[in-house]
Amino acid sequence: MDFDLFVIGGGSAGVRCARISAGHGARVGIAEERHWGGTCVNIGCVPKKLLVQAGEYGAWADDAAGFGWTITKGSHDWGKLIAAKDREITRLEGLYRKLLSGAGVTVFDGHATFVDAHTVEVAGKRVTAEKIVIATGGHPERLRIPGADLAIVSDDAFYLKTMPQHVVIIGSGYISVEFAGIFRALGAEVHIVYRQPLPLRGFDHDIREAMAEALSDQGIMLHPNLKPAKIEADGDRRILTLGDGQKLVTDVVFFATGRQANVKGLGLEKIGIELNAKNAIKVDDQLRTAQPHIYAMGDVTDRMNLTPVATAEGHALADTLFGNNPRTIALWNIPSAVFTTPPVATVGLTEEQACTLGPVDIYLARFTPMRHNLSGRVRKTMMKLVVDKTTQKVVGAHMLGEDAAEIIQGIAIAVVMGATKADFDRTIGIHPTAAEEFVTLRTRTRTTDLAKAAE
């Protein structure tokens, strides 16, 4: 064989595979046939972070005249921060190139496909390998409706030349909102149009709430509980009608309505790998397809589709098949964040999901961050604690407010670890701070279990 291991795809999971697998000595080679760094680091996460940061310099000079500050805040520069935004995804990308080609991997730039279970045709060429990773992550679904073409998907607005001024996004899951953030935060007007009755499905309760409420608070047009029809073109202009008969004119309607793995042109058919009801491969909890020496990891599997959980699949299925250290990673705890405006983190159970395995003690805290009695901003900071009953664990955290992402990432290591409420109450607080109140909440909201909840 010409490799111990070839790996298709070079995104996070990928990468991280196979540069862990040469440093145990494996023979490898990698196959990309897009970006070096995957979906995050160039049309996903890392750029979308660096646009939200460029909404928030506008924030921060409207609120700094309530502290005594006179600034006169320009115009945005929506090419200068696109170019800006370029230079540093390219720096990504080549660091990328750099960490595998310094751990001795073998980098193929193109589409691989298989051509047997051992042997894939990239660039023209045929290579073959003991082992083979899948890690070919996902893409950005369209919505069946007439006139689908005449929307974007994100790909697309990391690279929009100019800014919009009316943006319409369908769906109200973590990519919309974030986005109506971004393009809010920078002057647009922006409709967000989706058929639940709140934003942000599979998060808790609570915290849904709290974003429909921030999101209102920003200016931005909320229509649950509707469905888009169809989307006609008026010369540059978009017309985007929903079931009730409503017609929303805008400069773009931005689809954020699911993705899907990136299966097609693999050649999976011809070697037997199996896809679920989602059309994602089918592994079990070693990362096995149905090949049992052909593996697949982060998103192509449509498990838990976040950047560091692909990562460490890679590095856990590399150790496990050269490293001599055979291990492989839990997927619950999970903490995660949504970069809207503010921000939403969360680890653990949801109070929905912890009632359905017994009684569970609430706390939860909403107030005006102190920076904001000053500045004027309407803005409230939701936390939540979600505590199991008869063990007295804490079994979820979740924040929506400034800086949710960074706390909640500290909280996330005492609900790994299964602190207690005691544990969290004989914490002695930093004063005075938004993260304090995690350890001074002491009044308990309410207990809830299957019976209350389904009330």
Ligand code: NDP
Given for the second form:
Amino acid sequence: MDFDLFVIGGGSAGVRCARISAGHGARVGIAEERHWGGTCVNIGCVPKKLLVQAGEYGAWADDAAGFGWTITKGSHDWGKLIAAKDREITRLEGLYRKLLSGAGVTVFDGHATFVDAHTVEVAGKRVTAEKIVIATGGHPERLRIPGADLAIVSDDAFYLKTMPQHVVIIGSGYISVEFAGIFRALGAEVHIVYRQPLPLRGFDHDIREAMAEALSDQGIMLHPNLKPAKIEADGDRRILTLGDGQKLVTDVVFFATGRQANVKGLGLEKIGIELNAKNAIKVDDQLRTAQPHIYAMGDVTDRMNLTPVATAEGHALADTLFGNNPRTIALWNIPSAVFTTPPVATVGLTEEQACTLGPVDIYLARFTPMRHNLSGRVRKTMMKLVVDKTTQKVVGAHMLGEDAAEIIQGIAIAVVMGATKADFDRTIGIHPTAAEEFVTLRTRTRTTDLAKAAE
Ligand code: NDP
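Return the structure block for the form predicted together with the named molecule; the form predicted on its own was the one displayed.
To see the whole picture, the full complex is given below, headed by that same chain.
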């Protein structure tokens, strides 16, 4: 065999797996057809956060007046922002490539496809490997409605030539609400059309309500309980017809309606790799596919599509295969954040999930952050603890508010360790912060059990 391990896909999961395996002494090859670093670095988390930060400066300029500053905000230059973002992404992509060659990994630029269960063809070469990892990620999906090709998806949003003045986003998951916040903060009129009564299905109900309120507070127009029916072009403009017959005329229709695993063109059918109902690669808890020497990880398995999960899986598999340290990654108590303005962050169970397991005590606080008593901006913070009534363990922590992601990362350690409400209570707060609220929530808001939740 040419390699001990061949990795298909140079994103978060693949790069980590290749690099750590090489560090353990394995002979490793890796192929990537588009961007080193994958979605997260190039057309996902990293550029998204830079765009979110761009929007925040505008709001801070407005806020400063409340603190005595006379500031003229001026205009925003989208082209300049995208060019700065592109420079940073190019730098990071180069770093990823360097990391791999520095670790002694053989790097292939090109599309890889299986010839047989131990042979892959890439960039006109055939290479053989003892073990193979598929980490090809996913891509955004358009809904199948007439005129769908007239809409953009998140891949396109990062490269728009000009900043749209009017945007309609379909869906209300992570990507929808994050981009809604970006375009709104940079001055566009933004509409979100979604089929649920509240955005962010799957998140805690109180967070979803607070998110709907926060989006409205920013002037984002919400169209709940609706689906798009068709899109038509009128010159450069788009006419979106909704299920109720209402028409929205806009610069951009943006599908943020979920992602699909990248499984096409890999030749999986030739080697008997099975897909699940969502057309993603089926794996067991040790990331094994139907072929015991072929593994899959990250978004191509469509389990928990988050970068830190993908990198953790890549690292664990490398340690298992070549580091004499077999281990797996548990897919619960995974913290995550939605980078809206303000952001949401969460770890553990929602109230709705937790009460199916037994009664829970709920502690909830809502307040205006200190800064905004002076800035005058309408911005609220909501914090919530879900506590198992019997064991008093904190099984969920949820926050919508400034710095939520930074705060919940720390709280997640306590939740993962199984901290009780009493552990939170005996922790002294840092004053004055928003985060101290998590250790000073003294009054129980309610107790919920399954019967109460059903009411
Ligand atoms: P999500 O799955 O989060 O949301 C998809 C949205 O599209 C939902 O609102 C869904 O509605 C809606 N939708 C799906 N199908 C239809 C349909 N046929 N008609 C109408 N609406 C539809 O996907 P995203 O694209 O936002 O993001 C993909 C994944 O990427 C996320 O789940 C997350 O794992 C990851 N991600 C993580 C980020 C982070 O960590 N900050 C940022 C961005 C992405 P419904 O709720 O009713 O199903």
